Amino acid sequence: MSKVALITGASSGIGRELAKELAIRHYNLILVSRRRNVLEGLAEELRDKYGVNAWPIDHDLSDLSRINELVDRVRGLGIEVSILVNNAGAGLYGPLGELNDDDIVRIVSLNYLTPILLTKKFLPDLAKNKGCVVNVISLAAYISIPWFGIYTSSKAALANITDALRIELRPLGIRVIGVYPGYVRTNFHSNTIVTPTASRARDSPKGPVLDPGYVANKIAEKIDDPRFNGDIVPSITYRMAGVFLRILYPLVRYYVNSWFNKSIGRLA
């Protein structure tokens, strides 16, 4: 029987490309995001091109009160989840005093709490099928960025729970993979919620920009490798950056402080 992968944030970017990569490897797919029309088109493409089953589920993953509703919809399909990919995420950028309370709760829920709850809800399936959890995190988890702290701290928390669950779930035969991309060519930057003050000082992304298809391919390779139970940092440039971020954190913090002060100075 083909394995079933549930991918959140499947309508675009890494999630969409990963759906294609797993379909090539004959995984059946549960595609979750808010955009029903886009999901239906992707599901049809995967069925026609790769001969797999694909089920689109439109759902707002930032609403924790509806997590059980999503789980019930998956259960209603009569299938078991072998691979859970927690890919959905969003950014929030601006001074704390300007941030909307509901936006803060939504971003923390989407980036951190929803992956935990989905992992918990599907734990019986994952254990039965000796499955795999994939948490798409970010190298930003290792950088404390002013005005972007809600996002970076939620990703840091996700990194922490990913490491903890890798140890905790290993006796159940469940692998836990953390993915730490740098800048990827997706809609993330344009979709980030930005306050009025921050919009005046916002810079374009810096560093190499990765193709989402490349990142998805690296993830799919490790999902397909039953021996792999660790972290993925796509591209050698970002792997080196990740090492330096950990080792040279005081220097990184000094740089961030200097960068932030210059940004604020431009607004004066």
Ligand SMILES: NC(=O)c1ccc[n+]([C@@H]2O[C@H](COP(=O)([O-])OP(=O)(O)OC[C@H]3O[C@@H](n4cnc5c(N)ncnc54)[C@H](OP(=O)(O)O)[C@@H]3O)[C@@H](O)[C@H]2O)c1
The other form holds:
Amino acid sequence: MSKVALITGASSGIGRELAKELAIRHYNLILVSRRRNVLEGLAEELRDKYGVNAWPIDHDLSDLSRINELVDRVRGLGIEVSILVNNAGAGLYGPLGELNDDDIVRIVSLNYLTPILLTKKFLPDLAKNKGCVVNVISLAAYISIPWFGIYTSSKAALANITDALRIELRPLGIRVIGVYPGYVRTNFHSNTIVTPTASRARDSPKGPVLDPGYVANKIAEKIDDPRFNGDIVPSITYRMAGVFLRILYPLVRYYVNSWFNKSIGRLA
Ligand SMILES: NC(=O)c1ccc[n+]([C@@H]2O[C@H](COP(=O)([O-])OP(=O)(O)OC[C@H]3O[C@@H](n4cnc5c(N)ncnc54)[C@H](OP(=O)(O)O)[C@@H]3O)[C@@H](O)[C@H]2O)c1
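Could you give the coordinates for the form predicted in complex with the ligand, as opposed to the form predicted alone above?
The complete assembly is shown below, putting the previous chain first.
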């Protein structure tokens, strides 16, 4: 029987491409996000093209009170999860005073708390199948960015627990992979919630733009490698950037401070 991978945020971007990459490698797939019709279309494509099983589940992952409902729906399929990919995520950009309270709670839940709860709920399956958790984080976890701090801190927290769980779950035979993409061409940027002041200051992201298919291919290769239990930073340029951000963090903080004071900070 082929392994089953549950991918959150499977309807677009990195998650959608990863579903295809894993289908090519004969994984059956549980596809989770809010847009049912998009998931149904993808599930059909995966079944037709690759001959795998694919089950779409529409669910809002930013609502923590409904996590058990999702787990029950997966249980109702009568299958065990071997690979859990916590990929769904979203951004929030603007001065703290302008942010909507509900948006703050939802983004932190979606990016940080939901991955923890899902990992906990599926631990018995993951341990039984000597499975793997994949957390899609971001290189932004290494930088504190003013106006983007809800997002960057939620990813920093996810990075922290990813490292902790890698050590904690190893004795159970569960691998924990952290993925740190730089800028990837997806709907993430247009979907980021932006406050009125921040919308006047929006700049296009800096650095090379990665293709979501390329990122997904790198993730799938490591999921499929039973010896791999570590972090992935897709592309050599972003790997070097990641090392620079960590080693020279005081310099990075100085740069962010002067950039903020000279440019966007004046608008607040
Ligand atoms: N793109 C980048 O430059 C970049 C860089 C670093 C890290 N990342 C991370 O990569 C991950 C994937 O993002 P992406 O770039 O592929 O962006 P994307 O194309 O916007 O995909 C986001 C996915 O998350 C789902 N999603 C969003 N809110 C949800 C909710 N409340 N409940 C359930 N599903 C939800 C979306 O589906 P529905 O709309 O159907 O719900 C979609 O499938 C995110 O964690 C992001 O932080 C992205």
